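The chain below stands alone and is given in structure tokens; this is the form predicted alone.
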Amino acid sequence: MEQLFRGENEAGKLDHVIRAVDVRKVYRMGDSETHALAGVSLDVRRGEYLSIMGPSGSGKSTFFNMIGGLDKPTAGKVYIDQVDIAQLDPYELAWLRCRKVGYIFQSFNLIQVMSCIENVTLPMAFAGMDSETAREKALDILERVGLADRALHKPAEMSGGQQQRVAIARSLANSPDILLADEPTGNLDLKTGEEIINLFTKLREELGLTVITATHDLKMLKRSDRVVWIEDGLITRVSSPEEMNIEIAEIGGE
């Protein structure tokens, strides 16, 4: 499987980690059809910080799920490292989701009965890593996200920001190349949201990650390399934050 996704990275020939080509998604219920995506094409550069935005029902979340391998298009192609992920069998797709892509959700999706470190080691167990190695790696990741001293705490004993850091740590468990974050600051206050955005920027720089967020947070848009606007199932604009003239108010407090 690793050979399948290696592509041409080592030779430096592959500039795009994700390519979406004329992606379409139709949901059918009886005689009714909903065209969630109507032909979306986009290349995501390796190491890029990309934000996707759009109004409710625009197709933003559907496209987000397509490029993360969480759903398959009705038509069109999605490539990760030149591999058409729609052609993967269930085992290969599970490998992709476990090792190639890290997922972060607005609601954190932590297992409440598990400690912080247990939540982080769980994906490693699914990947077949032995428990001692997994624990050491989890502690290293928790140190990286500033939660080494909370390793044995359960989610209910943590603030929203701390829980989101655990979710980020969990997404890094199997050393993915791509981080997909769905409204990662949506349930956080302004100051905590700013801390999470800073953490994304730090992880991207330190680990060389490609970060893709679905967001309405102007502070996150400001940090992005590009902002993709989706409306009525189509990309209507791709621009830099500077071109969008995004102005962010200063965050007060210590």
Given for the second form:
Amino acid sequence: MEQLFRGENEAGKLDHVIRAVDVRKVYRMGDSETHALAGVSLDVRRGEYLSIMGPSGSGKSTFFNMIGGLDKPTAGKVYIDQVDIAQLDPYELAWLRCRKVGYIFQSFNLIQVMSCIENVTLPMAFAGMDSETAREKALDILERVGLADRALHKPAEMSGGQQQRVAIARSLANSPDILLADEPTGNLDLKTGEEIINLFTKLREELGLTVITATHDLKMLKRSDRVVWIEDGLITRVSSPEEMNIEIAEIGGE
Amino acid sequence: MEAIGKQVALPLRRAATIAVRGIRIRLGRSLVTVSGVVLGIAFLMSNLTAQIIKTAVSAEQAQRQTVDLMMSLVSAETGEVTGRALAVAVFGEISDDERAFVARMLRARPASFRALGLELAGLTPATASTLGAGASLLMILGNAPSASAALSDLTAGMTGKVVLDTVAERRFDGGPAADVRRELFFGKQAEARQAELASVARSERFRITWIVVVSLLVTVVTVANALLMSVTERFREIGTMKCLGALSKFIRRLFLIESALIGLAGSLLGVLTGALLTMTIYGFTYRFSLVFFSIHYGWMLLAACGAVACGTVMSMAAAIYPARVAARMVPADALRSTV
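Switch from the form predicted alone, shown above, to the form predicted together with its partner chain and output its structure.
Now the complete complex, all chains and molecules, led by this one.
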């Protein structure tokens, strides 16, 4: 599987920003148990662009929440930057969510009552940054995503693509190492979706971020370093986009 | 690897700013919640105001009743006051009721009204020996248990030696005079009636307290329900904030501040409505001048402050459970919900 990694550093050492070891998650509803994850192990390398694919109900979102520190596994371990997140108290967990990971959602999840710039400065406020510095940094990030002129607009006044850009700007607020995007193009049309994908690629190259996306978008899959397939709570396959191309061509050829 | 730090709590002012903005944006539903508080506090304030007005007005009424009673005794002894020669002696401190009584007597235009120990426009000052000359009735007022004059001196020269006294146990220099008939203004019956009135007032006050307490509890439940709805509505927002690094403490604070502000605004409005409405209604029942002049405004201010504090605290108490629900939410659950 080693050959699948691209951008391996010179020393040849594996620098894993996220490690999941035999992660299981069981949901209990009365007497019945649902095994959303049945033992998933995955290492994500620093600077990697990873895509997670799987049908709905496959445990993809659950796995996604686990590696983002949004949920704790029933069994197994999740390490973010070599820290076992199960060991963290609520204050440390909040600190981690605030500074280590940037979250991007399918439905943008901007705070509707706040303007664009206030949405971006909110995580900075949580991190204890003073409002003047936060404002400057937010304007800088908005410039980077191409929305500097929309700083004072409310989310409701913007298009889907613009809202997702604000969400991306917000996720970058505290300069995280990891960007987690749950179907970031799912609610966008083709062209806007492509713009967002370009933005991801650009940010990743400029800032050296590790990007993990859950997606069905073929264009996103093509840009990624690895594609992980999850089915029925298990990883069924890890492949490179080149291999996938062949498969898709085969399916198309039938 | 960088060590994991601990997230710091956001200053209260930042939380307040965010809470205020939340209320402003969701003005419609905030107003509905506020109106719940307004109703409860208006009811509380209206009862407090009514109590204050009744106390003031009843003092006024009680005085009028007392004066009426004294006047009726006077006319029973001498007939019409108008055109009579009267005398009054005051020993010790004169009460407001007694002063009002003297003033009423003066308004009835007696032919002469001599007075000892009391100076008032219309009264003719006299000494103990000149007081009784030609008078048909002598009234003895004031609270002193012993009078520094002899009854025979005071009544010297009176046409009919009748004395009306307010204090039953009052002793006079030289003891009682044989030829003087001394009657009392207030007998045993008057006292019994006052005690009965006081007991009726007590049971009435208890009943009102009970109704007010129930209405306040209803308000608390209403506010709690509204806030719980508001939490459900904001599941996604709360989840997002948690993803961005908000502490549970911050979320709890957000809801507590919001409810405190709602409580404060609601109570202020409630106090204003309750007080004005009650004063107007009592103004129509009695007289406006009577209501507005007799009210003890210090007590009104105290009642208003109490009601505002009560409303704010109640509203915050109502927020404890909803705030906990919001704060304890796991971000993953919050994001999954599509409410």
